[in-house]
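The chain that follows stands alone, in the form predicted on its own, written as structure tokens.
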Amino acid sequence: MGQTITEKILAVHTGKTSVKPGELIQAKLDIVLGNDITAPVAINEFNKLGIDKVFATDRIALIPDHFTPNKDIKSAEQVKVLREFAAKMGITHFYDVGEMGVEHALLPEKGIVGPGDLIIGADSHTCTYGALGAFSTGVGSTDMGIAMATGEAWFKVPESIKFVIKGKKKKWVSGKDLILYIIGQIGVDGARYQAMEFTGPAIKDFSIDERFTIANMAIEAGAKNGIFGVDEVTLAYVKGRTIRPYQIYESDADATYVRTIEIDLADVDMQVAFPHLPENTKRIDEAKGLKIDQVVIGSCTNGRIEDLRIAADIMKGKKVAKGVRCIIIPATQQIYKQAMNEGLFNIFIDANAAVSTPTCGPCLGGHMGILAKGERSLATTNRNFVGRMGSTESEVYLASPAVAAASAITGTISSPEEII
């Protein structure tokens, strides 16, 4: 019988030929990611094993992200742990403050991260390497602990779920017009605890940026993980700079899957995804005219250059609507470094958007951008949760760059269409 990819690489780092789904498996893992929230407590648990080293210097990511620059004394010294650790650990991956990105931008950009990997991190959106035709998924801070000691971790070996994408895109739709569309379609708990391979004829038009902000989201759906095949669009982006050989995995023909889903962009427009879940989606259509307070487009769903390029092209010569804040974050160094050298932040700033220096911030309700009770924010965020971005009393809307750009301009959510 035939294996899915994601099968086929839990198979290989558990040394078998194969696997199933529902089966219990311990095996060895390519990469282990912690953030400045989650790495401090996989630390501590790390340090109650007595041991004195890390299983490998260079497959262990620390990524200070969510709260730097540091907002306060407390996250301070959260970062101050990483930075001891990583320094007497004498870890490769370790990026302050000057060098560092957004964690799930990060990594696939410096080549950490690549085809075949299994990765786990102690953050739930690591199922954004999927995108790479790697496992990617998100672990407790004690398993990145005793993954940091040994390599290694279990996992019960998920069944998947096949979509299967064709059609056209229609002007403006893009890749997170699409995953909001699907979770909108089997709920939040749609995907629990399996995996969604993205398939069929219509994924050769989704740009890398966009298949990363896919399986960015697909936790959002309750899935483990979310996963590509490697075509030529993966292979283009991984060229010359993955830092570790890779293997490429195709799912067999006859490969089992628990379901598959059929979705013709025909059907697909551009999405928002209402308060207080990422599944209480509704057409464009329907939510034009909200008025909103605040706009983010950033994150590590929606932070890298095509994204910042799109709300570029939209905002050229115009203002952000006033009693609107607009804040543009991008998600790396590199992305900060090519929107600038662009000239993407004289767009931004001429149209009075602030733009930030790389960070989680507003996304989690951390900094720079935190809304007040009674406020409305607009957002390429991943999550919009009760209390997500600040006060329990306010609400978060979730769109794609176009959408937030537009709606920036204009004061309520908006189609690119009305502005343009």
Contents of the next structure:
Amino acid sequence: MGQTITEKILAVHTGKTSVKPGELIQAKLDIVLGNDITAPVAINEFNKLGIDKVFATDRIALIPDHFTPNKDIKSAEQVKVLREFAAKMGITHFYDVGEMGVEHALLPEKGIVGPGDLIIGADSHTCTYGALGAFSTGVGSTDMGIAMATGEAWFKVPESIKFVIKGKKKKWVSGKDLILYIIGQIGVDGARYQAMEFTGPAIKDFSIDERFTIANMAIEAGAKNGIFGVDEVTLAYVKGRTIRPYQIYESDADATYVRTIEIDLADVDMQVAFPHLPENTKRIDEAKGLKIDQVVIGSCTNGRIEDLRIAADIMKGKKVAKGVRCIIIPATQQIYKQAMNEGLFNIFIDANAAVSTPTCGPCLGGHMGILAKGERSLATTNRNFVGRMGSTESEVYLASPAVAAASAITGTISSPEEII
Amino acid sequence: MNVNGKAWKVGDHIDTDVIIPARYLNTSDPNELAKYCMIDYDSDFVTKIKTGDIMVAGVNFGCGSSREHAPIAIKVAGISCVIAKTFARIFYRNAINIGLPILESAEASEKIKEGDELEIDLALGKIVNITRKETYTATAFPPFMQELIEQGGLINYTKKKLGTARL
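Please supply the coordinates for the form predicted in complex with its partner chain, as a counterpart to the form predicted on its own shown previously.
Whole complex next, starting from this chain.
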């Protein structure tokens, strides 16, 4: 019987020829990731095991990105735990301020993750790397701590949902709109414990940056992982970039899926997710006109170069509306430099937007753009839970970089069509 | 093992940001985290509950961030067990790994009312509602997870495994 790409990757890493949904397996890991919030807990758990070295110094990534550059003394102490552990263990992939970026933009950019890999990260958005045809999933700190010691983790093989994407994208519609549309359709637990596999004739029209955005938000539908097959777009990105050999897997034609969901892009408009769940999506024309206080363009979801280019195209020669703070956060140092060299910062700064060094910052209500009671932010981030960006009486609306940029200019939730 | 206590009902899709908001995640001290358990859902939660009390939730409990600080905060705050219709997968995994008892039961989630006195046999997944004189059965754990739970979490399980490997 045929297998899905998810099943194939899990099987290979378990030393089996096949696995089936529901099966509990112990699998070998290619990369184990943690950040400044989750890794200190993981390191503490690791230390309880009574061993003095990690399973492989080049297979662990420690990325302090959430509260960095350190927002307060406690955060500084947390990052110090990572820095000292990395030095003691000789961990290759520790990237401090100046080299670091938002982990899920940084790892693919540096070629640390690639097609066919099995990756766990103590961060729920670890599912991002599924864009490259890898199996990648978020876990907690104890899993991470043990994985740093053993290079293994237990998994329940997930069932897969097949999304067949067809048709043509409408003007301004991006990967963010597609994933928000899907979450709106199936709900925040619509893919709970399952793999979301994105297929279909229209996939070729989604850039690698858009695919990262789509896979990134699989967790917002409760999924274990989001995954794409490998095509020319993937190969163009990974060739010459990955630091280990990669392996390409594809789903068999007779693989078993728990559900198949067809989506015609003719039905997908620009989306805005209303508070306080990512499933509360509306079409842009149903959301227009709502007054906002802040716009955030960045995060592991939408802080990549293409996102910044789209925002710059819309903001060029215009000014951010009075009363709105527009905060733009390139996700990595390389994206930062590229955006600077392309002149995007001139556009942003001339528009009165603030440009920040890479950080997760406001996405999780950490720092660099916290909301007061009664304030409303439109953000390209991934979650709009109660209190996510600050006060429990503030609101977060999720949208694409195009909608975010347009809204920053008008001061209300807007479509780019209104200003271009 | 048996636990007993009063039921505290919470809703659907309780996310880890309300269980323990990110503004308290600049520490990993369990006692510090426990002080703020559920603060953005009910700011008096930790003062209202007594050690041993039980949280009873709707669907998708623990969705969102992978922060293990969430089950840690619940456990250290004194909650002896979380019952839900369904759990989000990372929370489910984390709870088992750190030894916070969790049970999945749609019937219990629907029938238990706030303040009901409950007695739970964790090994059997049997939930007795003393107040309403009802009994509900939770979904059984697969044997591997049962073993993890019995050994008090993944660290103990792994220590034993690593120890065995060295012999």
